[in-house]
Each structure stands twice: as structure tokens, then as C-alpha cells.
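Read the single chain below, which is given as C-alpha cells and is the form predicted on its own.
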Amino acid sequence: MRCKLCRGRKSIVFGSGNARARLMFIGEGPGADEDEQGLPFVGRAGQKLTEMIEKGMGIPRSDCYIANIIKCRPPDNRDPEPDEIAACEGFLYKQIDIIRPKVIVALGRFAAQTLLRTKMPISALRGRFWKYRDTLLMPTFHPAFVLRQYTPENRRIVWEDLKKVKQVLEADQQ
């Protein structure tokens, strides 16, 4: 009840993983799926990124952690606005304060911009590691946007994105 989501929400969608997660990624908001269940991506590009992390980087999805900026669905899919980030984010930093991830990928332009506080487009944030909470942060683009302009390029570039992700994951077992 913190914001005005709070009246048109089924459902508070606050994260699922594993809580002793390496690999965090991080979205905008809930979609209708998630609304609906209650978890993050869990619609289409839910199964994207399910995808991604499986099949891409030869991960369980269920050994990362999964949240979003704000945890209500907003109307029409609509950006979140200032207070309802404002809202949520004490959730989001104790959710990474708890897990510690080594890695958060942030998924999409809104997600990345958030954490980052940055107006620069995810084409320049993408690709390379931010520090971000005693962590590192890579931007990469959202699934949905992988699915909506599905091309060969897209998908490289997704792709080397989280290449980078595995490679600092792996280094840091070795």
C-alpha cells in the first residue's frame, strides 16, 4: 500500500530465486503474467530469459535471483514513475543486500538506467561492468526486446553481454 499500484495489482511480485544467488538480474516492473502469479518472468520473456540463462550461459535458472525495480504491475505496462521507484527501492537494495550476488545483470534501458541514475540510452551502457553496490552491473538489452526485434545482431549482442557475465563467474570459482 505504499503507492498508488497498490489498486490495480493481483499481486505483490517481489522475486523468487536462489537467495544465496551469484548471478542477480534485475527488471523494470511486473507484466500481466507476473501479476497474475505473483513471480518474476514468468511470461514470454520470462521464458527469454529463461533461455538466456539455461541455454546461453549454462546456468539453472533456479541457482540466480530474480526481481524488478518496482514490484507491482503498472497500468498498461507504462514506465514506473519517480514515487512508485521511490516506493519500492528500499525492497530492491535490501533484496541485493541480502543475496550479495556477485554479478546483477540489469535487463532493459529502464531497469539499467534506474540502478545506474543515468539518462544514457542502454545502447552506451551495455556491454561493459558498473560498479553498483559493492558489485558489478552489466546492462544488457530486456528479453522482450530480444523477442520484439528478434535479428541476428540483437542476439549477438545479448549474447556477448552475458559471455562477459560467465567469464566473471567462472574466473571467480577458479
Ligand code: URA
Contents of the next structure:
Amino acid sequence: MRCKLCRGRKSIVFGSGNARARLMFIGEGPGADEDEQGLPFVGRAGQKLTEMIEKGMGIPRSDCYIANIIKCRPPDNRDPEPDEIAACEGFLYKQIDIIRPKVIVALGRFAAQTLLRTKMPISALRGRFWKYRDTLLMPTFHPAFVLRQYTPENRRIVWEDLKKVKQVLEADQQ
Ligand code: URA
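In place of the form predicted on its own, the structure of the form predicted together with the ligand is requested.
In what comes next, the whole complex appears, and the chain from above leads the way.
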């Protein structure tokens, strides 16, 4: 009830996955399918995300933790507003601080810009690690964007970003 999104939601989509995950994904906010089921990334973009994690990186999705910047669906899937982000921020910080992932992947422009508090375009943010709350943050394209613009170039870019994440996780295990 901390912000106006409580009026239109069916569920609070808090997050899902392994609370001891070394890899965490953060998206923007729930869509219709997520609001319906109460779980993040369960619609079409979610299927793409699962494919990126499992087929691309070779990691079971259930080993990761998946959350969003905001926990309630905005009307008509509009971008979250500053007061909504502020109302939810404390929950996300707590999730990150409890899970303490080795790497966070920010999915898409909105998540990356919000977490890093910048207006830099995703094309400039993606592909490199940023220091973020005692961990490393890799911005990459949102799976919904990859679905919309399913070009070999976009697929290659996401794969390059995820490969870097995989390398860091593997190096950390040794
Ligand atoms: N898009 C997001 O950013 N998050 C979800 O949970 C689903 C779609």
C-alpha cells in the first residue's frame, strides 16, 4: 500500500529463485502474466530469459534469483514513476543485501539506468561491469527487446554480455 500501484495490482511480484544465488537478474516491473501469477518473468519475455540463462549460460534458472525494480504492475505497462521506484527501492536493496550475489544482470535500459542512477543509454552501459552495492553489475538488453528485434546482432550482443558474466562466475568458483 506504499504507492498508487497497489490499486491496480492483483499480486505483489516480489521475486523468485535461490536465496543463495550467485547470479541475480533484475528487470523493470511485472507485466500482465507476472501480475496474474505473482512471479517474475513468467510471460514471453520470461521464456526468453529462461532460454538466455539455461541454453545460453548453461545454468538452471532455479539456481538464480530473479526480481524487478518495482514489485507491482504499472497500468498499461508504462514505465515506473519516480515515487513508485522510491517506494520499492528498500525492498530491492534488502533482497540484494541478503542474497549477496556475485553478479547482478540488469535487464534493459530502465533497470540499468535506475540501478546505476544514470541517464546513459543502454548501448553505452551494456557489455561492461559496473561496481554496485558490493557486487558487479552487468547491464544487457531486456529479453522483451531481443524478442521484438530478433536480429543476429542483438542476439550476439546479449550473448557476449552473458559470456562475460559466466567467466566471472567460473573464475570465482576456482
Ligand atoms: N518484464 C520485466 O521487466 N519483468 C518481468 O517480471 C516481466 C517482464
